[in-house]
Each structure stands twice: as C-alpha cells, then as structure tokens.
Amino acid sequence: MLVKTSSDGIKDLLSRYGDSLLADTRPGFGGYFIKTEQLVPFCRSLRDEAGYDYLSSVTGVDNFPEDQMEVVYHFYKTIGGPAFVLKVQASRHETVIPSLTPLYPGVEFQECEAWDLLGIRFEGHPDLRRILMWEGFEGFPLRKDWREPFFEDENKPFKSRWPDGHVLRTEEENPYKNNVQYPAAFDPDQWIPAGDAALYEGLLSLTKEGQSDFKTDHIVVNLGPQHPSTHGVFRMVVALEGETVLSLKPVMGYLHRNHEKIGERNTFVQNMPFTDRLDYISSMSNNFGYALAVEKLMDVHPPERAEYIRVIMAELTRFLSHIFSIGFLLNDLGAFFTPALYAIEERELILDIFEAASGSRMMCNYFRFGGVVRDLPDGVLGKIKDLVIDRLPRKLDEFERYLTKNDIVRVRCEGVGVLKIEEAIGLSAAGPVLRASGVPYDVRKADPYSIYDRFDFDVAYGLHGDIYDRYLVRVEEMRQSLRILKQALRDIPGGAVMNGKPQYQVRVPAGEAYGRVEGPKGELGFYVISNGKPNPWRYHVRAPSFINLTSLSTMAKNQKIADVVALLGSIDIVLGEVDR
C-alpha cells in the first residue's frame, strides 16, 4: 500500500522497539538486529507507520562456524530513499523464522529459496518447498559445511590448477563416474516423486475462490518445461475451468546451477564474467550492479570518463533488452518471428558496439572495480552517436506505427493480466512490471547511483497495470534511454577509465554491501559479505526475473489460458536469472 509518513516515523518506531532492536556494530556492517518474536509486529509498523512499503530483497547468511543463521531484509519506500536494513538470527540446528508473506507477499519465492539452499524454515509460509533443487536433494548447498561429491577445495583458484598446474577431473578418480549423493536410506529405484503432489495440492487449494456457480470439472494442465512459449526451461501449472484459469503456479529450477555457491568459491574478480551469465541479454547491467557492491566495500570510485562509459553501456543495454522483449511479446501473441527479427536487427547493431568495446557480443565482462577494463576504441563513439541520434529513434517510431495502435495488439493486451498498484508493491514487482501498475519507482531516480543524478530524464509509468501498459512503459523507457545517451555523449570527458592499475586479485575489506541498479527487468541487486579474504563469504543476487514471477499467479487468475503465454511475455523473464 502507499502510505503517507512523517519524517519522524522511523525514529518513533526505533524508539518504541528499542528493547528488541540492536544496531549491527560489526566493522563494515550496518542495519539493525531484531528479536525473532518481534519480527512480524515490527515489520507491520515499519510498513504502515514508517512507510517502508516495499520489501525488495531477502538474503540468508550462514555464519558458520558459529551456531547461527541470519536473514537480511532490505526495505525501501516507493516514494524513494535509501534502504532500511533489518536482520534476524537463529540457531543453525533449528532455524525457524516467522514468514513475512502475510505482510509482503512478494517474498514468497525468496523465502522458498532461503529454505531450499540454506535450510531456513519460515513459519507461516503458505507453500514452503524446494523450488530450485529437486526434493530428493541431500542437504542445503549454500551452508558452509555442505560438501558436494568429489569436493576438492573451498575456494578458487584450486591448488591443482594453480600454482601446481596439475589439472585433473576429480570424477575420473571414481570408476563409476557417479557424482550423485542421496539422503540416508534413499533408494532412487523405489522413489515416488512427492514434489508434484505437493504442487498440485497447493494449486487446487487456490481454485476454491475462483469457482463459478456451475458444477464443472477442473483440469490441471502443464505448460512446459519443454515448450516454445515458456522462454526457456520453465513450467507453468494451471488449474482450469473450461478455458478460464482458476490458479497458476510457476515451476522453476530446471536450469539451476547454484550460481551463488560458485560465486562464493570464485575470487571477487572471477565473479565479474560470471555475472554475465545471469540475464544473458543484459550482461553490461549485471556487471554494473556487482561492481557497485564491491566498490562500496573497497571504497573506490571510478574516474569520470569510466562513469560516463558505464552509463552509456547500461542505457544501450536497456534499449536492446526492451526492443528484444517487445519483439518476443509479439511472438507470444502469434506474430510468428517477424517483429522479433526486426528487433533482433537493432539489437545486433548495439552488440557491435559491445564487441568493439569489450571483445565479446553477449558475455562482455567489461566492468572492473574502479572503472572499465579498457577505453572505447577510435570511432566507436561516432558509431554510438549515429545509432542514438538517427537510427534507433527512427526504428522505434517505425515499431510504434506498426504496433501501438494495432487493433489485434490492443484487443489481446488491454485489460488483460491487470496488476493493481497495491498488488504490485506488495508482490515486490520491479521494473516495467511495477511501473506499469502506476508506481513511478525507478532506482535511478529513487536512490541514484553512479552519475544518474546528472541526467535529465522522466520515469515512464502506466495507469492500468495490464499487458498493454507494460508494452507502453518499455517503449517510453527506450525513448528516455536515448535521451540519457544524448546527454552522456555530449558531456563525456577524456581521461583515464580505471582507478589504479588492473588487478588480477583485489583486497576487499571485511564488511557488507548491497549494490543495486535499475536493470532492464527491474532492480538487480548484489548483496556481498567480505571477511577480508580473496573470495566473498556471501554472494547473493536479487534477481528481478525471479521475483517478478511472484506476480504471475495474480495476473493470470480468471484470465483465459491463451492469455497466459502473453502474460509471461509481458513480465520478460530470462531463465539464467530466474534459476541462477
């Protein structure tokens, strides 16, 4: 909900809960600890009285070898401003924390993720189950004492690779090439999957509200995971009455590779190219968010020219992501591949710029802590100007002439999949999905980072929260990106693009940091904890595609089955970011 608050609201709240709150005084850390039994009432007051109506990120942390698990919450106000960081701790052996889904339903998948990977049980969660690992998986892989089969070393670089240089695939030492471990007394030959039964049971329990007066059969239909409309290996389970959707459950995890576990074994620098693999359409934005988080810990600032290059790359990324998204939304509506091919043509021209700057078209690995890896080659700024001033505005106008007033597009999109303003905020929606519902919340304006406070641009938002408004918001955001790009190209200075010398290893002081950017799909955040060693102790990704899927069930209710495909396209997910 949108709440009017006084500037003293948070002070009054902190004073009232003083006995239950404790400031985090660890060097390099911030925020407040709260007692477990006071978590829910405090968060209710934080939302209703202090105006922190948007719970963006939930992060589980294992404080091993201490007998302690921790959950870190990042709250924001949709009217803008910095985060309020709240933390709660519990025993590693019996980690039970109250669920915040009754207050902030958008944490549903985030709490499931913390249970799935860390074993943190959220009491009162409506559907707590594994969503990324399969239900027969042994243990909780993000715990620091968890070991996979053929465990070699805790951190990279592995000694067998460097400095010794004796490369050996550890599974070669096992004659059966078997790298699977099962829970005690588990027999895979006798196993009957219980996960789908729990999924269907939860799905059918949601259908009662949507039942009509007629006695009709309900049928459960699976779309995916191998299906051309699901944008990757993703599955939607729907309960239908005729062609009307009574309830829907997203099913993910088919592409899960435990990105965060690998990230905690990588060095800080090794993680930069690894972020490219999240939203593989938007690698420059992924680099940006991670760089900001580590730079906060290191207290380094890029040179002026590097800041402008970063913004140029981020806004080109936003344009190519949105035009790609619109092309494939039309694909989902039935305009088979023609609009998508027109969109891909413009994307390829932007990827030419990325390749010239970074050496790669998609996995760019271009940002570094303190700047970018190299300056733009001669002639590249001229090519960017040609695109920004001539080609891209002209092609965007052409897209709009074909699509914006197209009768078929409007009939299929207007009034379909409406997400109301209170629902969008409560469900932690981000990016165009949130703004299309009437919430003009953009991290570039609400909590500016880098040099975005220097640019004149408007936040695009809708009024109806339907598929059509999500399309219109993306179109307007492309125009605003071109506006920012013109200013950046006009003002970019000369000089260095890196603060200091390039480093293969960096010294990161102990502490925590949360770096977030307004990526094309919404808020992309990286929560990083350093213990002063070369590898992150905790590396967590607030993935907008993953969290935006929480809204899909609400959007789909009482819609037609044919509209579900278009709804998924309007959210604009990338499975590399959903599953990680």
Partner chain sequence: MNGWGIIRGLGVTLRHFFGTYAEDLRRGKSRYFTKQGVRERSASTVRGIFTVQYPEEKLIIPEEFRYLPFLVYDELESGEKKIRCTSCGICAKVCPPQCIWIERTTDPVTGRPVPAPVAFYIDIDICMNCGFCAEYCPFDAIKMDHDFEIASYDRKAEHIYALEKLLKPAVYYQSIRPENFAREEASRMEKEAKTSSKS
Second form
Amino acid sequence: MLVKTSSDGIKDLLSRYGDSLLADTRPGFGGYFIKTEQLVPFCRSLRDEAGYDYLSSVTGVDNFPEDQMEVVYHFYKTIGGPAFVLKVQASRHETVIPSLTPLYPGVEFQECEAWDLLGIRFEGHPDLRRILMWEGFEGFPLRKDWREPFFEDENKPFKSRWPDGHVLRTEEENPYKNNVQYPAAFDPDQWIPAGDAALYEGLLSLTKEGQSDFKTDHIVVNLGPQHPSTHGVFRMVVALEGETVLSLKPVMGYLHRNHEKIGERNTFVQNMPFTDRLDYISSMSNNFGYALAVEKLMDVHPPERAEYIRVIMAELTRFLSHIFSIGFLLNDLGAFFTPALYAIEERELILDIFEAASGSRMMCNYFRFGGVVRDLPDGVLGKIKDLVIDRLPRKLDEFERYLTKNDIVRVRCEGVGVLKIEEAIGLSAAGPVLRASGVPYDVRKADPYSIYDRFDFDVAYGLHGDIYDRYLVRVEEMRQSLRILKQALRDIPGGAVMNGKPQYQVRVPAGEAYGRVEGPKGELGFYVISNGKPNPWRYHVRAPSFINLTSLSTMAKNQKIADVVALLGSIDIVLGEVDR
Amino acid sequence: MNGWGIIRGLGVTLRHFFGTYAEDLRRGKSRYFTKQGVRERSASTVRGIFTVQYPEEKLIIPEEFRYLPFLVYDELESGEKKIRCTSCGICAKVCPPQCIWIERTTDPVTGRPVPAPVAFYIDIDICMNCGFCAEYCPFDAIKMDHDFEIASYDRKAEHIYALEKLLKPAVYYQSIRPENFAREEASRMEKEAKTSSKS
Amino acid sequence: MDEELNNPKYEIPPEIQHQVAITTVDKIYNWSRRNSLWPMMFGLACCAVEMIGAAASRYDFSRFGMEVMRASPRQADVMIVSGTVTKKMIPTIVRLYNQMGEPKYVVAMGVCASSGGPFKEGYSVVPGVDRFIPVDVYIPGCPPTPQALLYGLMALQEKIDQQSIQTVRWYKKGDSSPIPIPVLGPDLMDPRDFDLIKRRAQENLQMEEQVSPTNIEEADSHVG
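For comparison with the form predicted alone, provide the form predicted together with its partner chain.
Let's see the whole complex now, leading with the same chain.
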C-alpha cells in the first residue's frame, strides 16, 4: 500500500468530494466532516490516491445533550507529515456508521471499543463484540448520560470534600454492596451469562476456510487470564489443529479501569497522575504525550531546560521499557529469570533516578503543562551521566553478547511470527512492531515534537518482521536512545523548568488536540477535547499496546502454539495500556 | 549454529556468578550493613551482589520520595501545636482521586469561617501518592511522608487517617526533607520581612 | 533458630541446657510455615511490576523463603493480589482462591486491591478484593515500593506466628464450603446478594409504576 503520491493528491480529493465534505469550523477544531454514505469511498481514495495509508486512531465523541455522536479518525502517511482528521456524525439513538475494517484492518479493535463504551455500531465489522466489558453488561459507560453506581458528581472537585467534608466510604453507601447497577425487575436467578459462546463461534468460523480433506478435530485452548507467561491479565483463545494455530482471538478487559470515564470527570491537571498508570512501565512517556496534547490546546511552551529534561526522561524510559521487555521476551522463550533479572538490575538503577527527580519509582507524575514539576535535584544529572556514558552501554553490550547470537534464541525467533510490511501498515501497528516489519516510521522523525528535531539519531528498523527483528530493533533503539541522551546531556542549558506559576486549576481554551509521542511501545496519542470548562469534554488515549494486539492473530496464524507465547512477548504489551 | 553463541552467553552468566564472590572478597565486610555499603551497591558502578538486605539495611531514600501525605504543625515556645493548615481546601480540590475530606471551622459567634480545620481525613486506601496536595499547598501545611512501613491487618479500622494521625511536627518534616524545608523557610522569612517593612 | 523455637516457659535443668530444646507444636508448625510462604505467580496491574521487582535481585524476597513463585494455585500458600481488581477478573480470582490449598493467605498489595483505590469511582472496578475473599494483610501505597511489600510480607509472617494449631480455620470441623463465584450479569453479581438484588429490582419496578420514567433516573442516581 505504499503508493507514490503527488503532494496535491489531497487537494484533488477535497475538491472531488466537495459536496459531501464540510470543514469543521468550530473555533479550536479542525478537519472535515463527511457524509456517512461517502465515508468508505472517500477513505479508499484517501488511502490509495492521497497516500494516507496509516489510520492511527479512531474514537467516538458523545455530544450530549445534542442528539449527535461523532466519530473522529486520524490518518497519517507512513512517510511522515501531519494528520488528516476526518469526522462522521450520527444520531445518538441509532448510531450506525460504516466500518473501515475492509480498508484499514487495524481499526478492528478500536471500533469494537467504540461500540463497547459508546454504543456506536459499525456496519460491516466482522466481529463487533464487547471488548473491554463483558457481553450482557448494561449500558454504554462512556456516554455522558450514563452514570456509574458510585456516581458522586458530574465533575471534580466533588462538593462533598470541602468545606464540610464528612468522610465516608462510597462502597458502604451502596445498597448492593458490590458497586452494581441493575435494570428494573431484574431476576438474578433467571440470568444466563452470555459467556464466551459468541467468541468461540467467531473463532471457529475463521478456521473453516482452507481446510484439507483430512478431517481433524479442532481444539480450543484458553491461555489466560491467569497465565504465567501472559504479561498480566490477558487471555488468548486459540483454535488448534494438532499444535498449529488455526486462529487466535485476544480477549482483554480484565484490567479495564475506566481511564477515560474518570479522565473526563477529572480536571486537566488531575489526569496527569492517572496517565502514569496507563503503561506503568514507562510513565514518563505517558506524561509527555498528555502534556503535549494539553499544551497544544493551551498554547504554552516549556522553557528550554524543561524540554531537555523531558527528552532525557523519555529516553531513559524507552531504555528501561525495552530492556525490561527483552528480559521478559526471554522469559517467554523459556530462559527463566536470568535475562530478566539482569534487565531489572539496570531498571532499578534508572528507577533510582526517577525516584530522586520525581519522588516515585514508577508513577512519576513529573510533567506539568508548561514544564516539569521541579528541577533535577543536585547530583541527579551526574548520576544520569554515569549511567549513560559508562554503565548502560557496557551492560547493553554484555546483554547482546549474552543473547543476540545465542543459537536457541535465533532458532526460536527467526522467521517466527512474521508480519509483512503491508500487513503491518494496514493493521496500524506501531513502534518496534511496525519498524521491525520494514517501515522506518518513528513519530520522533516523522512528525517531530518537543525538541527531537535537534538530535542526531537514526530510526532502527528491521526487514523480516519476525520476532528476532523486533528484538534487534529494540536493542538498536536502546543504542539510539543512549545517543540522544548523550547529546541532550551535553547541551542541556540552565534556567527555569516551568513557564509561569504552577496552577492547580489551569484554563484550557475550547478546542480539540491530538498529542502524540513515540512511546516505547509505539505511537501513544492523547485526543483531548476541551469546552472551556475545567474538565476535558472528551479524553481518549490511543494506546499502542492495544492497537498492536490487532496484529496478533495475523502473526499467530499457522504458528506453533509454543511460539504464540513468544509472539506475545515480542509485541511487548502492558495491560494497563491495553485495557485502560 | 554450532552452539558457540550459547557458550559465549553462558560465559556472561559465569562471570556474573564469580563476580559476586570476587567483589565480596575484595571489599570485605564493609560492603554490607553499612550506609556506605548500601550507597555503593546502589551506585552505577556496582558490581557483584546487588541485593539490599531489607529490613536490616534499607535503601537510601531520596528527599523527593513521596508516600502518604501528612500535616505539618509548628511547635510554639509555649508548647502549643500550631497547625499550619488553614483549611483553604486546595488540596481537597486538586486531589485526583478525591481522598481528602476537610471540615472547616466556623466561628460560633459570627458564623464566619475560621482558617483552621475542625476535621481532616485522608482515606489512605484511595490515595494514589501523586503529591499534588503537597505541591499546590500555599501554606506548606501538607507534605508527603517517607514512611512506607504501614501495612496493617484491618483496613476498615485503620485506613482512614484523621487529624491526630496526620499531624507531624515541623522538626520531622525538616529531618526528612532538609533542602525543601530550608528553601521554604527562606522564602517565608523573605515574605515576612517584606510585610513588616511595608507596615 | 533455636532461640526462636525454644519455649522459655518450661524450665530446663542447667545440666542439660544447650543439649535439649523444648518447644511447642505451635512454634514448630508456625516456624516452618512462615519460612516457606510460596506466593502465587499472579500479577494484575502496576503493583505486579513492583512485585517482580521485589522478587528480583535488589530486594530478593527469597531471603524470606518465598523464592518459589508458583504458577498453579494448588502449590501456592499466599496470594498477593497485586493491582486493580476488575469486575471481569473477580470471578477468576475467587476461583483461584478456592483452588488454593489450606493454609492460605491473601495479601492485598496496593490501594486498588484494598479498596479499589483511585479507580474505585469507576464502573468496572471492585471496591476491594476483601468484598469476596478474606484478606490478611493490607499494604497501602500506589504502588507500594518493593520494600513496603517486603514489610507487608513480614507482617504476614508475624501474623502466622500468632496463630495456634488449635484454633486455625483449616483444622476446624464444619463450614469449609468454597466462596461462591460472582456472576457477570448486567453488572457484577455476588450470589450471596441475590435476594437483595431481587428485592431492589422489585422496588425499582414499583417505582416505575408510580412515577414517570424520567424521574427514575434521578431516584437511581440518589441511591447510587
């Protein structure tokens, strides 16, 4: 799908579809509205003629109390450049929108999520199920008029906290004792859980094609949710023929923590520590993405020193996340614990730096709109230098000596779980998974944010798209991170780290913003809509781990069951981000 | 594919293994159970054994480390406890999971609010240790503690901290965060000097 | 070790001191249990990463006899509930708990496991794993540092020390039925609360008959 495009391809398109397109002219908003029936043809032209081959994010916006639901698409070109934003509107009561899965298979899970949380039905979607909640759950929780059982107030801060704060535990007030909501006249004895029947059916229907005459029974195996090799509470349902995987479906939602619903109730500042808990291995990157999105809306820019500190922290995070993921990939391959333990040693040393700078090892909460919380304390910069110049390169070499040429690692990883280049783009894979398939697409280069355009570094990419290439890409990225870190440490200026006075209630003008960073797992995007009030109206996270999982079933097809575990390790998911 | 890669890799683990003994022999006993030893073992130059033998020895906690919030009081010369909190409510408003409850004092005669809390609760079962309350408090009244040894057997009875449990003296605050304390004292002195020179 | 085990309540004649040790069954029993607490390899969320950290070389909880992380509940003694317990996950957790052999302990690591923590207000989070399974030690913190986890595990060891073989749950006759597994209905349902749910659903129905549909939402939100 890498198509040569003329620079004015998009202009042609816009004039050709002029009748059904409408520019979004609300102040602070951008992009185009398109008529529902023209969505699919337009997107086909967009992909094939204008070269927007990468559909990064799909999400819904509930414009309650107006009877209007909006779906927002962010298209990019894998050769780099800014986004093309497309919006579709539909009624809240009968929200049906054509699915884009035939054009961009990578939207599969994102559309499921929009159906699950917002009740937007995508017509033509192959397997539209609840993906984060379970089948049978009552209501669509992200709709603005849906209230949870512990509902206290539309927005934070809650009135009951001050000045007359009488402490209570909300769950004790709840008559059902279980944080629960039921429809009227509901009889629990008559309830038959929907269970996984639909899931298994969907799974087996995929296996019907291409069967040989030789009749064999297919076995369905559940891996997870409590399974030592899955990285957290994640479940894979696999249909097997012998040991060969015929089809695979990931099942998630076991760690769905209502990030977006809580995020829309929080004030803008309050969301910062919640973003830490998305991808909990790399909290600094999450802070970065969210800070960028809101700074776009507020139009503030951090001072120089803060920019450098941000880059230093983000790159340390990338190193930490990659070394951790490699350690656990080896765990998944059966090299129990030793590589992981070596990796954790380096991780601990980096966490010490985070702890000294931000106060917490994992949940850093270090970035603010317009800077960072505080300057690096005395001695921390020296510690970072010691690590970056001496320790980490040395340990990385040792790690490579230990693993890269190891015959077992190579036999297990080379040629396993191949994701072809066009599949990777179509499936909206991101980060090392995309780059290992041969697409040198890195947001830091393709659409530079912060001060990344000042650093000299290369984008690591592979050619084969197998597990081994993903491993190599991660190793190379760590080296590039160290390169950036050395430059940043050399150039870091003095001065303030915060623009203006720290405020606990920031004023964010109305509008929309999509802030994206190249997180360790891939493109991490935050889509924020403000309506001028202290709380975001819509707050959506484009989670790379979640979207990378879309490609899992493609990769796993016709592999051996034992390799599926390694495959999962090579995608490097973090459940906090998958389920949010 | 002749197994050479595996042997080379095993060499790395072997070096790690012998390294632990070599380092212990070289450095002797001073490596363990001393503050210097812990510092050495958490520096980037560490070789050999990496383990910190909690609880006999503990990692050195950096000044900015945050766990749970506490309220600071100054001890006046008369021995009276002067709570810094004025119950302005900023911490309760900024708290992301809303785990702070404050009851403001009202003057029984005039019915007007008095800048002191009647009651102050923190549900430590909700607190996410983000440190916003300490960061935005304009009176340096609420700070983040370093004490993490607080596991308990009964959360219902013990995990809502009321005013008495939250209060800790300014001396304690100074002992855990000397640099922050010095900075805040300096800026307060400056402010006081300004106001007194104005009047 | 011998000092720990020797029971000073009984007087040992001076001539055989240091040759004979007198102890109680309780002490031996507790000593051996407390020093071989095998946790279940079971990570839920952010806290799991700190739990891995506590198992790794810097904190190394094998120093307390906990080195063997068991993937199977049948072989585990202690379940460290490390992270947010969601409604979708709780049936699995209860099932795992039921499968663990006695004596079994539960440590709620982090505020999410204790009470739902910062995510409690959400729609899909269980407000504390202790709604369903008994918890022995709560470790506050978000996430607790590995040292805080170690402190919590030491607190669990202390708790074990105080137990007596005569009163422990697993040697008592009578009630040893497993915990009923919650059902995923329109929302999470605890089988022990079915009557309550029915009653409330009836009340809702009556309300629906009395008032117009628009008012129901308000009434519901009051309750919630």
